[in-house]
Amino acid sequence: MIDLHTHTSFSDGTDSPTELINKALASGISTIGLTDHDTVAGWDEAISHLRPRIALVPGAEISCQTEDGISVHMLGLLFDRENKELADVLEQTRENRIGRMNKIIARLNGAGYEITMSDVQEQLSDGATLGRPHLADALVAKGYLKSREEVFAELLHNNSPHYVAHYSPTPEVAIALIKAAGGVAVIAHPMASLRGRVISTETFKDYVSAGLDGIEVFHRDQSAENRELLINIASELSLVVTGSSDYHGNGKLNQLGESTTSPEEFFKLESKANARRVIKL
């Protein structure tokens, strides 16, 4: 099985990279993508704990925003992490998450929720990328709600009065950066409407012009109807079709390997990188 989209405690997952590798092996996964939000900090630990029966696809899930404010997530896979332009944008995105978090906390305080940045930081592992899931965990720890899912449903969804956007590149810029770093770009869960507004189908042509390589079609947050639509778009635009779990450990219901990428599609995707960067023993 090939699962190209997972998270660890270096962003908003609950498993360490070591635990992720061990659980992937136990789940029968042969190729695992590590795609923490806006960071490559977990790569080294994952690499050091590989086993002969599993390969690592190093990557990151890059937070993007369209010109009209729609949130888009772009999976960058198999890129050169030493590429300065991409590394700088990832760092800038991470730094801007701090200012955004302070603004969200201020709005929650104004609504009567007693929460501080210190409370949120207590939920982060060392070196982790700050995000709303950590705020959700802090609110759960304070007893306001019972789970991350409840917090997002009631307080932190994209249409909430507490929501605050943060700096992020446009999808076109992110794609160009990934390609310039020798990697491949796959748009993650583009029709996951429960997360907020989604892009129009016409937008994919612009992303292909920027260098888009694939679409994450098989994902639990996309309906069967939307999957069929995305398959047709991928066929029309000659894009690779992927499937992934978007695993977050205990942070979400998603289970490793619940959606996967076929070996044939992964072969096509890997061939679009400018070097062979899949890591295996």
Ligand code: AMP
Second form
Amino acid sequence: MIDLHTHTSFSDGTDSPTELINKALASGISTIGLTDHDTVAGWDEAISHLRPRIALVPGAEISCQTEDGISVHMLGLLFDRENKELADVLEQTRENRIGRMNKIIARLNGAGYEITMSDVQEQLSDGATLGRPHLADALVAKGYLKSREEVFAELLHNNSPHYVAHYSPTPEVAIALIKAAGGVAVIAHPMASLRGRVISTETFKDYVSAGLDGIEVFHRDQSAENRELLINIASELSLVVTGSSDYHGNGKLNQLGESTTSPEEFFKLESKANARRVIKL
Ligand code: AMP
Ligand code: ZN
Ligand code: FE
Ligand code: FE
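Alright, leaving the form predicted alone aside, put up the form predicted in complex with the named molecule.
After this comes the whole thing, all chains and molecules, with the earlier chain placed first.
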């Protein structure tokens, strides 16, 4: 089984990269993508705790925003992490998430929630990308609500008055950066409309012009109808079709391997990187 999109405690997942590798192996996964939000900080631990019979696809899920303010997640896989332009944009995004978090906290304080940045930092592992899930965990720890899901539904969803965006590159810029770093670009859950506004079907061809390689079709947040539409778009535009769990440990219900990528599609995807970067023992 091939699962190309997972998170660890280096962003808003709850398993360490070591635990991720071990659990993936136990779940029968042969190829696992590590795609923490806007960071490659988990790669080294995953590489040093790699096990026989499992291959690692190093990557990152890059937060993007369209010019119309629509949030898009771009999976960058198999890129060269030494590429300075890409590393700089990831760093800028991570830094901007701190100021953004302070703004969200101020809005929540204004609405009567007593929560501070240090409450949020307590929920974060060292070196991890800060995100709304950590704020959600802090609100749960303070007894305001019961789970991340509840906090997102009531307070932190993209259309909430408490929501603030952070600096992010456009999807076209992110794709160009991933490609220039030798990697492959796959748009993550493009039709996950429960999270907020999504791009129109016409937009995909612009991303193909920028270098897009694939579309994440099989994902729990996309309906059968969405999937059919995306498969047709992928076929028209000669894009690779992927599926993945978007596993977050205990941070979400998503289970490792619940959606997967076929070996044929993965072979096509891997061959679009400029070097062999799948890591195996
Ligand atoms: P941020 O990157 O800070 O904007 O936070 C977005 C992240 O929050 C997403 O990548 C998801 O992992 C997580 N998330 C979004 N919606 C939910 C939800 N309803 N329940 C739990 N986690 C969510
Ligand atoms: Zn996440
Ligand atoms: Fe995502
Ligand atoms: Fe994700």
